[in-house]
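Take a look at this single chain, the form predicted on its own, given in structure tokens.
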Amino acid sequence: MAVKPKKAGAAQQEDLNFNHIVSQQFDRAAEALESPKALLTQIKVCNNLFSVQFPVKTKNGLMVVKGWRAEHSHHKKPLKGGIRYDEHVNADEVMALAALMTYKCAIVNVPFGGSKGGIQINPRAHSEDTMERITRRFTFELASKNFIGPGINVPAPDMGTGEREMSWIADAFSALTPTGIDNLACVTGKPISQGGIQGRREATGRGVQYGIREAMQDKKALKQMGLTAGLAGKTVAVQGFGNVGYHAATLLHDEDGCTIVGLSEWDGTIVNPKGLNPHKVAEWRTEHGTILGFPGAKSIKNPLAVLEVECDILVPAALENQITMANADKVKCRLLAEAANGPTTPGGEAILLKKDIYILPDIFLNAGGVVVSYFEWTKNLTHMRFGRMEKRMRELDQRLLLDGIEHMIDRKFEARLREQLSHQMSELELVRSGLEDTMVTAYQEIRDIFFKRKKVTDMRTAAFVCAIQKVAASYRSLGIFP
């Protein structure tokens, strides 16, 4: 997590309203399309915004809690999007995030409309009992206005929430609808024991890894970046060491051989050009309550300092509006991989593009969470464990194949082949395989638009064009628009 940058100098002339920024990004992409204005307006606007405030009794007395749930688009049902707990969250932020959910679902071909929720509270400042009361009451409020349900609107974790909060939501919803057979599908990101799915916790971070990995194999993109193919040995700085940033850092470090040269949290940045072990940094944070002071690293009491670390790949995985007109010229990466929602303002992006920095936009790169949420939702609806129905048939097919070829090849190779083919993929392996294929396919669709359309000059615009075209196709199929 990071602090919001102060307005200074040129940044004072920049509109930092997140909802306005997303609208600007949409408008830029719309200029590259020849769609009816009415259709574009329908896609752009937020359909519904539910605002609520309610009292909650705490050990310190009564407090009034404010919350929102935005429904951006109903072109697909149900709607999907996380619930954010943050003391700075507001209606504009929730609507902007809901719009991004619509676009990212379209990009990765997940059949959901976009939604988002938020409660204006600092979860670290309250007891578990108070947070449970707030979560359950918010669930009741959503249910009373038909803003939650397996076929209506399906929340998920976001900043400040996790499996614990999702389990409270699922339990509260089940209490309200005791005869619902598909109640567990009312929310995703649940614990495994409560209908969750293997790989959901790491999903957004792993999606970031897969997206970066694919970009680092793209010859045209590499030419713009001035980098060689592959991730081994590439230097990476990560802003934000929460769920997304932690998993992105550890996966790039462990599986791809990247050197993590910078990490930041809400209270500061640590830097080591020779490399940081993210697992040991996490252990240090658990023991000391901060990443600052980590042995062998330079500690800087400024969470934004990580954005200025010299590296091949910069991964902002914290809040929106982190790279602005005030600091974009100090960014020293070749690939900006937006793991957070809206980390770069339009003014900041213009500066980065002039420096030929290749940007993987948020509406593509952090879609891993909703992809795996889709897997969890379908698992809850079918009431069937992944792979269960086809397991026996696959075993029989593989046995026939092996029996037919065992006399045609040498025994050592036959043994290795038998071991490989007889391996039964676990739920976790199936989830990872499905996520990787989804991210690779989405990247290729976006980069084709970027490199082949004359009016598209950057990857973000290409991603928005990709999303708008798919949402427009859904509305046209309803027979409402030409």
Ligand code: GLU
Given for the second form:
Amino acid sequence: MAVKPKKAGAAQQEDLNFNHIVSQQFDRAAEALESPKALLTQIKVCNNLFSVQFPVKTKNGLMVVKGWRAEHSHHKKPLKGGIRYDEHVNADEVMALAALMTYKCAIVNVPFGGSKGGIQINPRAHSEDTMERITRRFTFELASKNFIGPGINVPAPDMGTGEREMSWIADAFSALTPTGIDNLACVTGKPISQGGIQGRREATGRGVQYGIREAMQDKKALKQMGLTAGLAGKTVAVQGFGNVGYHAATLLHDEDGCTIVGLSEWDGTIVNPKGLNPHKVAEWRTEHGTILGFPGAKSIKNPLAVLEVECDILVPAALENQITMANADKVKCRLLAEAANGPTTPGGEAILLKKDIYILPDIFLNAGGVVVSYFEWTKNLTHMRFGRMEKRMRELDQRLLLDGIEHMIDRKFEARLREQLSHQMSELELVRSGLEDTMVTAYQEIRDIFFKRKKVTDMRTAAFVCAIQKVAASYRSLGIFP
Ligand code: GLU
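Having seen the form predicted on its own, can you show the form predicted together with glutamic acid (GLU)?
Next comes the full complex, and the chain you just saw is listed first.
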């Protein structure tokens, strides 16, 4: 996890309100579009904000807990987005994150509106029992105001939440609606045993990997970055070693041959230009409660120091507002891969763009989580595992095809090759291939807008243009706007 930047020095001139920042990014894209003003306003504003406070019994007495669920856009239903448990979360942040969910879903063609929830609490400071009671009560509050349901609004994990919380939500919701046959689809990111899907936990990190891979094969983008194609041997620094940062780092290291030169957590940064093994770093953290002190690496007590590490690719995978006017000129990467939501402020971004740093914006790059959530939701609604109906038929088709080829060439395939050719994809393989295809298609759409469209001078604006056009088309198809 990262730190909230101090409001000092250059950063003081900057408006760090996350909601204002997302609005500014939207406005920049709206200038490149010719949509009617009312339509743009409808897309931009947050439709509903549910805000709640409730008392919870803890072993230290009663505590009043604050929570929110923002519904940004209803152009598609259900609405979708995670629930964040963090002591700093607030209404503005939740509304900004809900807006990003709308744009994210549009970019990756996932038919959901955007939403986000938050509970103002530090989950590490409370017992499992207290967290369970808070989660169940929050679910009850959401249900009583129609802010949760398989066709209404479907939460998922976010910072401070995971499979455990999602299983409590699913169970609490099912208890409230005992006759609902689609109850499992009221939340995604559940444990596999409770209707979850293979590959959801790593999904955001994997989406980040696929997005980066695509950019690193794009000749025009590479020219701007001044880098050679491919990922093998590229140096990478990752801010944040939570679910997203951990998976992005391990996948880029294990599967693409990247050298991880810097990693950070809330209490500091570790650097080693020769490379860090992220699995070993995770083991060290389990043993010592911190990544600091990792053998062979330089430990720096400043968590923001990772942003200044010399590297080809910088992956901020922690909080919003990390790269600001105060530190952007010290960023040394050539590709900024925004795995977190809102890690770069507009002031920080302007500095990066002057240095020709290529940016993969959050609303594209971290969409992997919601893409796989969409697969999970679909699986829950069909009440059937993927491929159940067509598996045998596919096997038969494959067999006939291979027999036919063998007959034509008058030769038999080797047993192993035959086995490989007739392989049927598992759920995990289907999820990965669906995610890869989605990220590749979305990248191509955005980069085409960036490189080909007048008035669009950066990738974030291109991503917003792509999203706004799609949401606008949905509103038009509903017959509300001409
Ligand atoms: N919290 C994740 C995000 O910000 C996942 C949302 C979802 O799966 O609905 O994209």
